[in-house]
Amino acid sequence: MKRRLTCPLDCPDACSLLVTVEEDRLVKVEGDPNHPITQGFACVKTYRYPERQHHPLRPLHPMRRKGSKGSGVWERITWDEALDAIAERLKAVLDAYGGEAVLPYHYAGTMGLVEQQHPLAFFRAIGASELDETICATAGAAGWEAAYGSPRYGVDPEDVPHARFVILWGINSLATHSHLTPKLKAARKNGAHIVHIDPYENKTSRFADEHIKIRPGTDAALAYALAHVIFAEGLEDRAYLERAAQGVAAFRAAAMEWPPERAERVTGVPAERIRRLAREFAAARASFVRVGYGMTRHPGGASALRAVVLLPALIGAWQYPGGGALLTTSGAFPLNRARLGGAHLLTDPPAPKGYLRPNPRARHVNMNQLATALNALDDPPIQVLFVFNSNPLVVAPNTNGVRKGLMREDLFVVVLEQAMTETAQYADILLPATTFLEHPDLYTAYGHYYLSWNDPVLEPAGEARPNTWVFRELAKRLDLEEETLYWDAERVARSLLDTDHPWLEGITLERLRREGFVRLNLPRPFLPFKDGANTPSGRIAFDPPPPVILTEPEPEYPLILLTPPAHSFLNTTYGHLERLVAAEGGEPVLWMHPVDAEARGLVDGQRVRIRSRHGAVIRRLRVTEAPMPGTVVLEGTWWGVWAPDREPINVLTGEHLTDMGGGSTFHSNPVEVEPAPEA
């Protein structure tokens, strides 16, 4: 039997998939040829989903820790035993410490709004600490909103074939937005020139017509240098700027401080190349900039992204089909989120009753600072940690600190999982979670403008249950009287679709169920900032000019480490599938430029020790001209089990945050590399 589903994973493409099910097993995954973005192909990762769905080590029953923390020694228990134990521990902690002693840690293991967001209603009902979901997108969001306001959206990918000049800036789109590729090919066929700006050569660099290597964290300087040339040579669209923008004079003054020669010294991009790029970008008019979140993983990341996405406005590109910029389309889905995840409990809380203790002023924990939260927060300390849709022992900064926190004997850890992750090994109670084939959900996208719905096509494996079911059952045991806690997926979806916004007019759950996916009611072509922006003034904000905040190495740690996505992984979701691990070379490898290798007496293939202020790991070295000198690269968030020392790469990263949005700074890690000690 072949059924249509939407891929739930953290990727802009939100692909429509055709899945083949035989005898209650997933046997094949294909791209849906009828979806205008998916166009009949899926990524190399998704094709392997059957192996993940039926992995022999998938948790299938509730389990209680029997050995020491992290030992992975379990005893099987019933759901009632598991839920009763969790509820009793919660009651004790809530009585002794209050709700802020409970912390949910979650992110985008599924992008389905029901299973990703609605569980938060439980935590808001008991007044738990609020998790700030900042590990990925908040710096980019802050930078974009400072320029164009909120909600956030940009060029329709379906209009990209009309672009006449394309810059892929800080994004390896062939790995992380692969369904943009056919649109880029169409633009190229129509005469567009494609430029990739990135610190190292990757698949997208080789696809592009031109690759410009840039030193990490210097994107704002390059953006200003391009603007300098545009202003100096009178290439800006003055009429458009007068009509649609504000603060241009201040931005111009800032840009004039960055002539190409100065920018060359900072960015490593030759001055003449900067001039040529600026002229070609401006001359095309219908120029398109696809920015990724890579440039935001630096101390000045939000400001850098803002400087870059203002460039299309400078030349009036938003007036032309395919012209403008794209970071995300997520803000274009005007769903009614007033009660999603108990949002109303933060704005209009009911009176406390029993364990119903909503607290709009509950303390916030930045998810990039989980290590500090687990080890240093007091008054009250974190006593109960729930982990779902995430694998923080591998993905969060400061792995050693996170591990130390998870080892606390007084910390009760509950993990809801589909795989036996490294975080799951530290659970006191491990609960088997359903996959997207086993539960219903509603999906938006952040790389296109189609809304979709999934009905389950498989019975849950073993005793797996949806996240929302778990928290409904816990709510019953705590006698919580809040109706949204007990909503099923359909009720949540109908609430979200209950809006009179014209972009959602006529889009009902029944229609989504019937058609699978539906495009928002957007005009074609979609020219969202043709006459202004979503800022309070209604104008694109060039003021105040974004500052240039550079990523700097340190004397003891003179190299900057980047850890961008690998082609065959999606964060850590597929990190345990041996065929995908083999496709990435079997183990995590550090890329280093020959100049840096020679200076350290290092040779290709040897094992090296990478150290930072936060820790050290062992990796195999690949000497290659792919990265810039002074930059080392390790693609992929690998499970530690595949590394020579079994340590995740985030042993090396700290908890420092971006200039705006409280985002992660994974690409600004000063390190040194030396021969690994003899075993």
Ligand SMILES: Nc1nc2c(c(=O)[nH]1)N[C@H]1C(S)=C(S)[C@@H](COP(=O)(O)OP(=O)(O)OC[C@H]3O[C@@H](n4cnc5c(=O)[nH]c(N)nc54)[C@H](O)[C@@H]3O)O[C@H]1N2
Given for the second form:
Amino acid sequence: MKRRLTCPLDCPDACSLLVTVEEDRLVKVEGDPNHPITQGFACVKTYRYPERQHHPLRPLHPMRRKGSKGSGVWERITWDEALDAIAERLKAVLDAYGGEAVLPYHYAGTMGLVEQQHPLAFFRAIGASELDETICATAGAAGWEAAYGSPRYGVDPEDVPHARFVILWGINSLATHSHLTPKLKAARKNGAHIVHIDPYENKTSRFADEHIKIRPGTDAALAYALAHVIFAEGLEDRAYLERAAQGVAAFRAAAMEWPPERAERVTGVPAERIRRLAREFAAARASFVRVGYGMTRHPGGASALRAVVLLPALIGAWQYPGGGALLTTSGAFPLNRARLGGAHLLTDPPAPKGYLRPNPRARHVNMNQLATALNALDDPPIQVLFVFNSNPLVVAPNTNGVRKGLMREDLFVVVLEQAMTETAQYADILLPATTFLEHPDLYTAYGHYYLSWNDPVLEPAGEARPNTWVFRELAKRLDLEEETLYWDAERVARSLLDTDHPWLEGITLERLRREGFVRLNLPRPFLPFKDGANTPSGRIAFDPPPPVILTEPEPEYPLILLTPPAHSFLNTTYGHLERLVAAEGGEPVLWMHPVDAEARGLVDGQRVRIRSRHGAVIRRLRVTEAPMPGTVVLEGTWWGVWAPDREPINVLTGEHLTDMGGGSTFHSNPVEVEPAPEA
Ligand SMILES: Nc1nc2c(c(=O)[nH]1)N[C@H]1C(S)=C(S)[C@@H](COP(=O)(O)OP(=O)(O)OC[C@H]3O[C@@H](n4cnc5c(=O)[nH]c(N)nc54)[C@H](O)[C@@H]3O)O[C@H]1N2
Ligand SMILES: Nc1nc2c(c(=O)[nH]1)N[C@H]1C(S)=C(S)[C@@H](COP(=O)(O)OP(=O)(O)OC[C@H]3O[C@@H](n4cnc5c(=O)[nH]c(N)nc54)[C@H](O)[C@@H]3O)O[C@H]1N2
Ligand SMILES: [Mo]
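The structure above corresponds to the form predicted alone; please provide the structure of the form predicted in complex with the named molecule.
Below, the chain from earlier opens the complete complex, with every other chain and molecule after it.
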């Protein structure tokens, strides 16, 4: 039987899938031909979801650690035993230390609002430390909002075929946003020229008409040089800027400091190329800049993104269908989030009662600094870590620090998972979670404008349970009297849809259930910043001009390591599927330019030791002209187990944050590379 479901994974495409189930098994996944973005094809990874759904590494019942921490020796227990043990430990910690000694760690294993966000209500009800969800998008968000305000949205991907010039800037969209590709092809057929700006050659560079290699962390300088040419040659749209923008004079003055020759020295992009790009971009008018998060994962990432996304405004591109910029569409979903995840417990807390102890001033922990939180936080120290929807041992910076924290004898670790991840190995209690096939949920998107609803199509495998079920059961055991903790998925969805916003008018749970996905009530074409923006002034903010903050190597660590996504993985979610591992070459490999290899006496295929100030890992080397000289690349956040030394790449990355938004800096790692002995 074929059923329609939205893909729950953390990807802009939020595909509509047709899944075939036979009895209790998922046998096939296909793309839905009726969805205007999915257009009938799924990605290489999601075709493999049946293998993930029924993988031997999927935990099917609760387990308690029997051996030492991290040993992976377990005993099976019942749900009651597991929940009672967790509740008992929570009560003891809440009595002895208070709520802040509890830290939830969660991110985007599922994008469903019910299973992703509503569990937070439990932690807010007990006054737990508040986790700032900064690992991915907050630097980009801060940069975007500084220019266009909040909420954040941009060009409709369905308008992209009208674009006349396209820059894919800091995004490997053919790998990470593959359903943009048909829109790009349509634009190209209509005459658009496509440029990719990225420090290394990848699938997207090969698809584009031109690839401009840029030194990592220098995008603001390139943006200013483009603006320099635009101003110097009078290519800006003065009437538009007059009407829709503010602070252009200050921005112009800053741009005048960046003649293309200066930018060439900083970015590595030839001055003549910069001039030509500026002219072509300005002449096309309906120019579209699709920015990804790549450029934001640097110390100056938010400012860089802001400088880049101001460029289409400078030439008035927002007035034309397909013209403008797009980082995310997520802000266009005007759902009523007042009670989602107990948001009201932070703004309008009820009086404490028993273990109900909401605390709007609870300590915040930046999720990029988990290692420090576990090892150094005091007053109170973290005593309970509850992990769900995330795999921090592999995805968070400074793996050695995270592992040290997880090994603490006095720390109680609960992991609620669909897979026996390398994080799950460190659990004191491991709980089995349902997948998107087994629980209902409501989905927005960050790469298009369709809202959707999934009804489950399979019974939970084994004893797996939804996140929200687990937290309801714990809430009961702590006698928490807070109504929203006990809401089921439908009740959460109805609360989210309870709004008068015109973009959601007529979109009810019944309609979503009937149609599967529904487009927000947005005009076509969608020209959101034709006359201004969502900033407090109502104008696109060019001032204060974004500062240029560069990513610099260090004398002892002269290379910059980028760690972008792999085509066949989705963060670590598919990292245990043998066929996808094989498709990625079987093991993680470091790419290095011949110039850098020669300087170190390194040859293609040999083993190397990569070290940073945070640690060292062993990888095999590929010598290739794909990266810029001075830049090395390792694609994919692989499970450690596939590497020669079984160590994840985040052994090398640090906790330093971006200029705004407290974001991660996964592409700005100074490293050195040296020969390593063969095994
Ligand atoms: N196949 C696949 N798809 C995915 C994911 C996945 O793991 N695999 N992950 C999903 C998630 S969670 C996210 S957030 C998105 C992320 O996807 P993207 O938004 O594409 O962001 P990144 O992967 O961080 O970086 C994209 C590109 O930026 C480049 N880059 C790095 N530093 C710089 C710089 O300083 N300047 C410029 N111009 N470019 C730079 C990188 O080399 C990389 O090619 O993809 C989603 N989609
Ligand atoms: N070096 C480096 N590190 C990176 C990145 C990088 O580019 N380079 N990318 C960063 C980015 S952009 C992101 S977004 C983060 C991603 O970090 P995470 O959000 O942690 O993503 P995943 O690694 O996919 O792990 C998600 C886990 O959630 C589980 N899961 C899925 N659905 C459910 C559910 O319904 N319930 C429960 N309980 N569990 C579920 C999955 O089994 C999976 O193990 O990683 C970051 N880390
Ligand atoms: Mo992400």
